[in-house]
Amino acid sequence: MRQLTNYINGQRIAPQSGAYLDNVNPATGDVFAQVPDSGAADIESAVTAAAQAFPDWSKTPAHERSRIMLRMADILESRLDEFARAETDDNGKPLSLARTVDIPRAVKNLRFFATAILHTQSESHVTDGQALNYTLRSPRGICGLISPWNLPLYLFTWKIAPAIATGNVAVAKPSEVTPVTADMLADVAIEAGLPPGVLNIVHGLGAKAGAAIVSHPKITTISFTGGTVTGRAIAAVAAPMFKKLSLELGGKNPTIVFADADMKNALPMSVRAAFANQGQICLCGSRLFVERTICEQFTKDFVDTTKQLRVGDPLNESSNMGALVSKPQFEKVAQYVELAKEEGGQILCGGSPPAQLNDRCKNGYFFQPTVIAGLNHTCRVNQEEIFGPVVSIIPFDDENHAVEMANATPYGLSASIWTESLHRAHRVADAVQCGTIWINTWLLRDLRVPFGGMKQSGVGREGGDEAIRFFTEPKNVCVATGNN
């Protein structure tokens, strides 16, 4: 059985405590490695290791981090194969997913960040002959960054790399629920040859290790992607003592099929939004509202396709979906298709878990993908994140009424919006309250562009620029020119 360990101060090390959690495979319910439970003592190994290396490593010249940034990538892309199959049996998402998506995307963020430090700009502005104002920007120092379970790599990376890449030291926390891939960055870092204290790896739970980190007071950053509740405690301990903190929250995605919508692509990406990792994407579209002239073929054009899904073992390529990746997490699902039926909600189709798979699965937590009619969008399923399979379908009458209803949840995360109509695109998308609008595609990413949500979907926005503000501290220079 794998033993994870943290990784702090460029070494290898095991929890002070002694103390583990098991980590379980969600495709065979098997506990298949042990994951540091690790408390404030480890958090202030990790942040005295960070405080020491942050005077050389933010003085270090911007090609060098470079370098190593993108040896880091390097050495991540020469093992894809190996942390695809680690975050497979980790996570419970197919391993095709792995391989074409999560791992190329952590290498992508090590890569663009590494290349970006390269081409930053300052302003200056000449003020009225008399001065001139420039900014610098320097790095913050410690940055506590805390990343979720269901990208665990690929968000991971998405936080690391703006982090170290602008002269920051980090004390980074991975879900205990997906750990693998984390605990195999270190090595990674090692044989890159990031200096020992750059970035610092501590394993354990939010409640201990996580909260350690947003309450300790040499940590001046925090970046969490989670659900909104912890984000909000989190926000009640970081404000007081004034750290920058930016919060990727939970979503209730809207997709938005127009009658004019080009089919042939609205259909089956409309499915992938609302499947893909098993539903377990925060930019998900769990509420598909559809034009009510189309919305009876259209929905049972899209439960035909659903029931083509491969619900299976995720080291077979023939699976589209895998197991969700925890028990806590499976019971949430089949309790809120339960609540679904209590509304007065019809299932089309899923509402349970696959009746056959093969003997390594069967004690794993799989769910079929569920769709879900008849329900009013201001019901408990409309409005709350189930962060799995289930999506329910709405008609719309009109482009007003669409709007209406995107908009009437707490959450303003991501939509999709599907119409050949320009001017109706520009419209929905400047009215619909949410962070990232798609228009005919879905989950098309730019690493240079802001991101983040609205509501309680979030605070602040990360990506590109953004990023490397947020991680940088901006301080004015005014120099007289004489003439004052």
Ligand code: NAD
Contents of the next structure:
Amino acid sequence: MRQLTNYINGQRIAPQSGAYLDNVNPATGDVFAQVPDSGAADIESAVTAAAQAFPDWSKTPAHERSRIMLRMADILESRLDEFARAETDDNGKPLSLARTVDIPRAVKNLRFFATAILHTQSESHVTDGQALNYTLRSPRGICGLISPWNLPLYLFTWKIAPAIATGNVAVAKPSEVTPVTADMLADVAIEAGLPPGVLNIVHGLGAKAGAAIVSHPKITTISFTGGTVTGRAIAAVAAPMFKKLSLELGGKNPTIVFADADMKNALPMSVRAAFANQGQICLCGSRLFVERTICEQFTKDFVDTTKQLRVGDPLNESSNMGALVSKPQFEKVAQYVELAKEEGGQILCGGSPPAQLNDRCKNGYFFQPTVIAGLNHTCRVNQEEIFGPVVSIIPFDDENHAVEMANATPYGLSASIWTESLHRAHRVADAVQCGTIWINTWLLRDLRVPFGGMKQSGVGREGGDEAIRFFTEPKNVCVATGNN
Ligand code: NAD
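Switching conditions: you have the form predicted on its own, so give me the form predicted in complex with the ligand.
What follows is the whole complex; the chain from before opens it.
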């Protein structure tokens, strides 16, 4: 069995307590790795190593930091198949998805920020012939980076890359549910020659290792991606300590389909938006608003297309959907389907685990893609984040009605709008309260754009310049150039 280690000061080391947690392959239900159950003492060691590394790393020229990170990207890319397989065993997602999306995106994250730091502009402002202001940006020091289980290496590197590219040092904790590819990243860092202490990876539970990162007085910057409830708990600790905080949280994203939409794309893409990665992407469209005049036909077509999705062994190339990430997640999804029935919803397809699975997967946590109709947009199923393969179809009368219902949740992460009307597309994009709006597409990402949520979907933005700003401290220098 695989035994994972922490990666502190350039070394692979065991947790100080000697305790480990079981890591389960969700497609089989078998324990396949042991994860360090780290605590405050391990975080302390990581902080000490990071503090020692900071003076040199922060002064290392950008082109040298870039060179090492590009080397990490190359090594990771050369091991793509190995990483993709590990991600699938750890997370339950189809191997094809890990191979084409998760791991390539982790490579891109490293390359993007490794090269971005070679091209960033500095700001200056001339004050009416009196002064020249320029802004110095310095790395902030030790950054605490905490990531979730749904896109394990993709989101872990999305934080690590901008943090270390800008000259910071990091204490990073992956989700205890999917720690394997983060563990493998330690080898990549060692082989690429990343100096000891620049990146420290500490495994363990959120309430223990994660909480120790958030409350550590020397970690002044926290970047967190995960659930809204956890984000609130982290903010309660970090805010009084005046830490710089980025929170990327949950979503309950609307897909809005107008009668004039191009159905060739709107239909398959809204199915994909609902069920990709078993519905476990923060950006999945779980509330499907359809204009009433086409709702009956669209619902029929949506259900027919959904029924064609194959749920099965994630190692099988023909599987469109694999296993949910864990038993608790499986139980949560099943409970929400029961709640939907209690709230008066009709289950149009799915609603239970698949009838047949191969022998290897007979104890795995699989759930069929589930389509529900007949629920009011204010009921719990349409308000709370399920984070699974469950979508609810709700008809709307006109544009205002669609916008009103789309905005009627505490979340505001993303939305996709399907219409051929240019004017309406822009109007609705402006009116919907979400950090990302897709028009006639879904999940198309340019790493330069600001990424994050409104309302309870988060605080702050990641991506491109936003991330570089987040991980650096601006200092204004005002030089008198004339008489004051
Ligand atoms: P989670 O909040 O349970 O855990 C996320 C991470 O936080 C894990 O590493 C966990 O160990 C750690 N953690 C838990 N409690 C902690 C605490 N008190 N202090 C410090 N760290 C703690 O989330 P999850 O179940 O792993 O992930 C699913 C959630 O993540 C969903 O809500 C999803 O929408 C959200 N998500 C958001 C985005 C985004 O970009 N907005 C992206 C992916 C996932």
